[in-house]
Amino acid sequence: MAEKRFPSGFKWGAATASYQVEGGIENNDWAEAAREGKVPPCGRACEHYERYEEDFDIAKSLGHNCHRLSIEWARIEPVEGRFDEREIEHYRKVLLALRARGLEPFITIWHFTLPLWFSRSGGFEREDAPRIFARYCAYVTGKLEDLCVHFSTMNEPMVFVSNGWARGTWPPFKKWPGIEYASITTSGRTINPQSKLGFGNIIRYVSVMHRLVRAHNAAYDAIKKMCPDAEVGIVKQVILYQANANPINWILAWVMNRFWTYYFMSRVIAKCDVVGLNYYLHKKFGDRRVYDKTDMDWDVFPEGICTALMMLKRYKKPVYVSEAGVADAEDRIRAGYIRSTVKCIHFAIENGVDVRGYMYWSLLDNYEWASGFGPRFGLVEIDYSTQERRIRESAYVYKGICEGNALID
């Protein structure tokens, strides 16, 4: 048996996002959304905005030694160009209460919802949307740089444009005809039927790409204004495309990459102190083989994590694991993943990947998106009913790695 050791000071931890842990959260794009019928409701969701404190006594137990949560934009800035100091209290309060545990923050300043004000006057197609998102990133950090040094700007903007803007699940609900064909997953077949279809959305989408690199930069540069030592990034999902021999296959990978990964991050990277991988897909053109399925209906491949971060060595920027897990309900194969998981983020490490942390998603069941709560991804169950957590065996299993500070495989 062997030891793969991992760098002293290595972060562990786990991932949340604030619409989908917090609760009560009523006056954003999401909310309406659900009112309107188009993806299901959150509600209380895990109730976190509460619980905070106990599902961090949670993670300390667990072996955790950092965690990644977001902050609502919507409840910071209720109103254009108005924000509630009452909000900003209360995340303080969850910073103090993470480090009160050793728990170093890591916090993603907007996770995909929009306020109101913002998602109705349309959003990130408004040509002032770099502005006003550099206003809200600034204030955030210039509030909270006393409690955490580790912020990233936005969380997987190519996400975030493809499910609002091409494939129509995700507000706003604009999609491309014949985009259900281009999916990589069976559930991503799966098309809201009150999304809005037209050519015209191809438009938008490549609109609305640029101009979440813009608000990124502008980002950035507003918050090295005002908080010179804050630490400022990206969290960037990796689609990992790869292809067998045919010469066909391998021009497809090669474009996807280019599209899906390397033209976003060539954008970027100069505004970047650190990048937040997200791994989660993979697509090999000409593959035969059959995969093991999450309860997402994603392939079981935690092995691409290897070729996602030696993709992301070429910047030659520090790298969290931002985002890595599975929805597994019966917790069959997590700890399977994890394990393999963190095995190929320490080969990345011995081939010069300069990979600092990795945070699974997620500490707790949460709302899934337009999936709802029926994708279960946490280390602790939620029972929905009754808000009761429950630790799965496959937390175990992560504690051990994260107190050991190694794997022995």
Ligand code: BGC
Second form
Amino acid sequence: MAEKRFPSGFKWGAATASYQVEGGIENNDWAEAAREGKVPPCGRACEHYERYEEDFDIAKSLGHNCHRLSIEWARIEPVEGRFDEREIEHYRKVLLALRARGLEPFITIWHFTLPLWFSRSGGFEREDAPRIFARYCAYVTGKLEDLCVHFSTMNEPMVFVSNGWARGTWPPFKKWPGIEYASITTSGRTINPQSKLGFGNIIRYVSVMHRLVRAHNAAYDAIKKMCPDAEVGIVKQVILYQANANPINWILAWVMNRFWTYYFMSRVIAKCDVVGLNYYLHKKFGDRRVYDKTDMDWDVFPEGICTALMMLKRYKKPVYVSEAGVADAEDRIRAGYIRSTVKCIHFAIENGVDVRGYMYWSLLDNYEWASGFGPRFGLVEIDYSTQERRIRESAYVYKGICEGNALID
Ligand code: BGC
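I would like to compare: after the form predicted on its own, may I see the structure of the form predicted together with this ligand?
Below is the entire complex, every chain and molecule, led by the chain shown above.
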């Protein structure tokens, strides 16, 4: 048995996102979509808005030393340009609760959901969206920087634009003609029949993608102007495209990696102090291997994170694995998935990638977007009828790794 030891100070923890766990949010685009019957309702979710201390006690008891959370834009800026100090106060209490338990906070300033005033007026289709976004990001960072060092402006911009303007499964439900046959991301299982189909959406897709680039870059500048010491990055989902020996498949994989990962990253990397990697999905063109499946029907292939991390090496920035995890209600594969992920992170570090932490997705079972509350990603199971928390066995396997700062392989 070999011990794979991690650098001292390595961060171990789990991640959540505001809308998926907090509950009681009615003034964003997802809540509106739920009222219109386009996505499942989120309701009280895990009541994490009220129960965060209990949840952080659990994280601490599981050996975590960090936690990734997001700020709900609709709470902070419920009306355009008007910021709610009481909600800032709430998040300050949340950060204090983390720090009191020795959990280093990592904030994602925006994780998919938009305040209604913004989405109804066009959201990221608005020409001035980068300015609006940067103002919000700078405001949040200015109010919280004394309690937190690590900030990411946005989570998975390519997933956001692809589900919203290509697959039509997420707000604003716009899709490309023929997209059913060209599944480029796999969050959410069904194509929403109410989504608007049109060629114009291809143009909108490209322009929203570029506006997200500009929004991140503008936010970085605005934050740095106000808080030069804040560490600012972006969270990027890498879908790993690979191929068998067939040259056509090889070209396909090459193109898709450029399209999905490098195109966006190369446009924001100059304004990233660090990079957050979310890894879930891979696609190997020409591959006949039959994979075990998660409850999301995604291939179980944690090893792909090795290559995903090596892909980020070219940017020469510190990397946090800001998400990697499985939907696994029976807790059948989670422990093995975590161990493989950790082993790959260790391999990447040994091969020159400056990985500084791993945040398992997710601390709690939660609202899995268009798939509702069905999929269970949590280290902690939630009984939604009683809000009872139950720690899964796999969480203790992860605890051993976190506490030992090592994997015994
Ligand atoms: C997102 C999370 C989501 C998870 C599992 C990531 O795409 O950041 O919000 O729940 O993957 O699908």
